[in-house]
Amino acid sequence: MPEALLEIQDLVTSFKTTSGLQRVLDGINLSLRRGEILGLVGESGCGKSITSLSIMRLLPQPYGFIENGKILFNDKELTDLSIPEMESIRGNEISMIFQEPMTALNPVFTIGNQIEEVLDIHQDLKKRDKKEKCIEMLKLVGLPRAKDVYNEYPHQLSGGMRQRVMIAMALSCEPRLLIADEPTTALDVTVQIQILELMKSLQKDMNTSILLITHDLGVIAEMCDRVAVMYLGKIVEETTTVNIFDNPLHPYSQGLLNSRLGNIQKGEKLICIPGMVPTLSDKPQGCFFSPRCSKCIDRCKTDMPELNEVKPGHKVRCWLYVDEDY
């Protein structure tokens, strides 16, 4: 089994509000092992961009901050690091793809410019050797036009040009980590496909870890190799992705999966997880998703229950696993 690259440790990240201090992370643990994609999968309020956030140090100031845990990256305490050891990690060994590419790219800079200060940061190029590794790239991610593109400006671009210059510029210094945050939301069907692929095919040539985030769930069933389900803050459920759509347990899992298009027939009612994410000031007592939940018993809503692995390699926050056979 490979070993972990990246290691969040009982990770608490909380916001400054006008209600008060808010826990937008409550207690989040994952690793994500060399060579591997990891999707983080949740309905929109889950907490899964802050997660991101929280490993990139990006949280907005001065509200946003890491109240308590851990995040090992390479055996590297990302927490204790300073912003400068922070900004050499920053871009170079961990990068981001960020969900909307129009608004990540300046709009009065060239690609050639946004890909070369990345390279200005990083490595000790040539200004001739920035302008090649910048093209070479551009045809990495497959655009044809690589030369032109190194010229023009993010609103000569297509979404899906502008998707595949965002994977070169956080490919440019070939990071170990890669955290893709919604890389296709934006992008027409076919579109999505290529991204992906292209996606794939750039893990297995660098070695790169991805952890992908998205709500969408077939992007985990062609993408990942396991999958962590988030709710409220917390990880309810953590398996491979063959188990997840085979067998999860988890009854928030379970509404996911039975709420996909593809379940239902022409003319059948859409099948959907009833009530909304309650917000950060209403977190309801005891296991958070019990007001949604259709097998809620009466201990799930006082108590939380722990993430506990309830077979090998399949971890699941719910009462109705502990102390029993499935």
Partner chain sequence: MRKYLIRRILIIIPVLFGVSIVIFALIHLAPGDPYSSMIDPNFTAEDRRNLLEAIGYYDPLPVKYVKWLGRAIQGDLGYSITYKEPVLSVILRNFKNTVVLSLTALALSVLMAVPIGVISATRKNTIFDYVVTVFSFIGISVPIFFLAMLLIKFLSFDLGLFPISGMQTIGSGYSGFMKFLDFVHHLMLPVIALALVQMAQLMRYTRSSMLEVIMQDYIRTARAKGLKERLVIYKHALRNALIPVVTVICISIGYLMSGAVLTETVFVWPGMGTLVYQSILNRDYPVVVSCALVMAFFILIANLIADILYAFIDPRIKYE
Second form
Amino acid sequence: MPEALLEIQDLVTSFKTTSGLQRVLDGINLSLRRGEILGLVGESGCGKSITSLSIMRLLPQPYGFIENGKILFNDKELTDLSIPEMESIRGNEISMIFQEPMTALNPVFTIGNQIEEVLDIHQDLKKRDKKEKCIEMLKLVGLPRAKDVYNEYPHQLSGGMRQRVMIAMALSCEPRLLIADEPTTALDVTVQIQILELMKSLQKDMNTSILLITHDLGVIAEMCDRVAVMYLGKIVEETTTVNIFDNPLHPYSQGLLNSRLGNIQKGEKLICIPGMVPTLSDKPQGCFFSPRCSKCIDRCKTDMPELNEVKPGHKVRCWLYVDEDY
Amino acid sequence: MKKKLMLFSISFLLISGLGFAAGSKNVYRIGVFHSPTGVFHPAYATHSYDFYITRFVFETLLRYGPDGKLEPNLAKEWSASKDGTVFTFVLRDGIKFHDGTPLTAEDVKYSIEYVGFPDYKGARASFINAIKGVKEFKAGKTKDLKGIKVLDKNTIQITTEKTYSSGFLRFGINFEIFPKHIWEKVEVGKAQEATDLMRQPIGTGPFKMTEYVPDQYVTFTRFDDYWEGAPKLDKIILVKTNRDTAQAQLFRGEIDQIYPGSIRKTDADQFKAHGMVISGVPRNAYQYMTVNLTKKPFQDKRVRQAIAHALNRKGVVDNFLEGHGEVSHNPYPSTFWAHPEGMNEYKYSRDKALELFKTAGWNYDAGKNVMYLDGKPVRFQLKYSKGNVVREKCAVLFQQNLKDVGIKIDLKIMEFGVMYDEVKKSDYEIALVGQGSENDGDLSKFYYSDFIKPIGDNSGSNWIRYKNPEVDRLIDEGFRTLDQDKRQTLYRKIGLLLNEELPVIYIYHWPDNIVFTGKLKGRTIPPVAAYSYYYKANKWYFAD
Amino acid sequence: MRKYLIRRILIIIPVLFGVSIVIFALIHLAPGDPYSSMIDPNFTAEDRRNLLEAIGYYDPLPVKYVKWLGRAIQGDLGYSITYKEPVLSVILRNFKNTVVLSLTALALSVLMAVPIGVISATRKNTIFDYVVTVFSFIGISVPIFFLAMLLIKFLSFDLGLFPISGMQTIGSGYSGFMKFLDFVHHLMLPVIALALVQMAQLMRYTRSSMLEVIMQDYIRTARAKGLKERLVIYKHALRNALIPVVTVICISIGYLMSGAVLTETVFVWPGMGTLVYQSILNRDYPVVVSCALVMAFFILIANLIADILYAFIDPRIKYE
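Now the other one: the form predicted in complex with its partner chain, given that the block above is the form predicted alone.
Let's see the whole complex now, leading with the same chain.
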């Protein structure tokens, strides 16, 4: 089995607010292997983005902090690193692209300037080589007028083009891990597909691992090797993509799959998961999902289940799959 | 970087130190709150701040002495014919202008008739109206004013149409003498555009003006050939200062003199503590409340007397002026030679006021504290202007005083020029104004019925529109005699009449205060405000 | 861009024209005249009438305007009634003083306010930030003449570090370099007073602009690239935050040319502010109208330069 590139163990991330400490990530466990695409899926507010920000240690200051847990990347313990050490990893060994390409680039610097900046930070290239590399990256991400784009400003490009630029920027130092936080959510459907295709092909060429965060199961199906499902700061299921679609175990995963629009016939009622996601300060007793779960049993209301591997390569956090005598 | 900082700090300290040492020994600095405007020509100056210059650089034939009476200045002798129509002045010998040219009677004639030239566009055309031949001269029919004759190099004779009782005052004090040889070269109609010439005035005074920086300062330097003796001071400088910081500058030695306006006791104590001399120069003027004589309620003199009793005029002098002034009962202050004895002081008495209102037919309701006239509650608007702190306080005080007798007063504060205009047109009910009088005692401008213009016309000088045949008669008599004693009797009579009639309610007289450093010696200040500030400035010196 | 520039410059002419008409009408319609405050008993009504006739006071308003306009177009702004001096020379003299005072104060306030505002934003809610905020509020609320008087009391009167007022030491006879130093010495206190008040506004403005920019997504991107925090702030954030600040400074220069009447009055620094104020009180019509034109002109120019500058430093802005 290929070794884990990234291993997150019991990560607890909290926020200092005026109403006290809010625990956003409540013990996250994840592992990502070299060359694999891991999807992280869940509803808005479940903590997906915070997970990625925690890895990068880019939590909003001074509110967010990692309370507990380990993040092992390439034999390094990220939570122990100093700021300069983290800075040399960001953009270099771990890169990140974000959801809103329209606002992710600095409007007063040219595209070339912004991509070259990454190269300046982490590599020592001569001016001409930098420019060459930059244009090469732009071509690589499918921008035909690479030389022109090099001199243009972000506002002169469309959303799709800007996201390509972001990808170019993120990959220019050949990172081992790319974290993509909802990279296509803000784009048109047609552009979405292009970007996803691009990411897939680049990933294959560079053998980069991708942590792909999304709420769209279609994207998961298209892109990911494995997928982890998050609910209210906890991973509730983790398995291969094939498994999650063929045989979702956790009631929440089942609910998600059922609420996809693709399977609905005209005239049928839309299926949705009853209730709403509780706020962080109102986390339910026992299993977080219990109030909304159609298969809830008594134990669910009092105890939180562990994330167990109930089948090879398939972990789930649910009492339904635990044979235990009381 | 450090070196530059050091250099800067040293120069800074040096300058701070130097700045104060530069109050150099023989320079006298006078702080003024408004800057002269640069019109330094006696025939054209209209702003009082320009008079600071024209009355210093130029001189008049006569001047006021320490006893308040006229004494020789450029003229060593003066006399008039028995019928008061021919005035003769004899100049001293050896008087020089600042450019070295000797002063002659030709300069005197030119300076007086100048305002009669047909192209003259200044403010003093009326000053020569009494002189014979003035109409023809102003119409351009004669080349010069025939009523003024140069008898010889030092003697000048002026003939008037009728007896001119103000003759010595008018010709002796109101005309500063300027050099003919300079100004006859300039076209009269264009004289006001000769800015450079205007701002380099050549006169006969003890100091010549050597530098004028608009809105900042004016420098006068000693004139060694001055006829009364070379000055002891090197320079006198008029410095523009800000009213709020002038006192601080005085105490810090940045300036040596200020005209502070009204002085409070705390100010007076401070001044004395810093070694300053306070000099209160009597001023022939008065502050008063005018009630519109064209409106029926105010035409009854009992009403006006009632108002006088209702106002706490003594309180104004005691509290607002802190004793620097006196209550006024007629136009003449007690320091003036025409001041009458035995006047009614209209002491502050609410009872007396109510009594008089009653006799005039006004009804006072004690229960409601409301005064009624013809069945309606009495209510007037009082107009006054910004800029005089004491007067502003008076407005508020009088509002209260009149409220105490049931009269409601609405205060309206206005810009001076605007208010004055409305008041002169008779567009007001009550107003607070100040008035200066002629130093020869003549009150005609303000009280003579010939000078009344119709309502709405602001050009009549008797704008309170007061008509009293007895006053007119006394004024006419005063015009016809040059005998000082006779005139004193006449004017005293007028004073008493006005005190009885109260065409305006007289409030207070006040002195012009000068505060200056005790280090200045040799200074005498005649008791005639505005004409005595530079009296014998050539004798001033610093004691050290 | 060129078409835009030409259009903007051409528009100045009708605007100035409009300003001249409005100000001309307003000041002439105000009650009173240049000689209404003449109360010396020696001057008669006839004398006053002569004076007013000499300045064309009795002409009907449109005639006055046309006469004035005819000369103004040829560059003759007329004669000051108060100073009996060409208006242009009066204005130039005061304008020079205002320029020195205002620009020095502006330079000082910018040099201090921008860095402090930036640091305040990066250290939001620390003691430094709170102190700066309190100071800003004091600076915005305290009337400038009060501040000026306080400065004079403590720094000039009590400590003797600065002169109390004026532009130079009277009667000193300084020349050359000493005269220059003396001038600078007198300039300092009014500059400090003006700068303190301007700083307060500018600090808050810079701070809030900076705070807004730091919230932006592209700042997060910069950090995600591994950029040192110092560069994130001073390269990525500052560049964006300064765009509105620069234009605000530029526009305020236009207003500064109108003078600061309260400061100028307290420190006896004859500038445009005191000139306009006094001229209105004196009803010195030609000076009032010309001053209004000068002020309008500079405000228009400053706005134009601000807009052009904006286009230069923000690549998103383009003018047709």
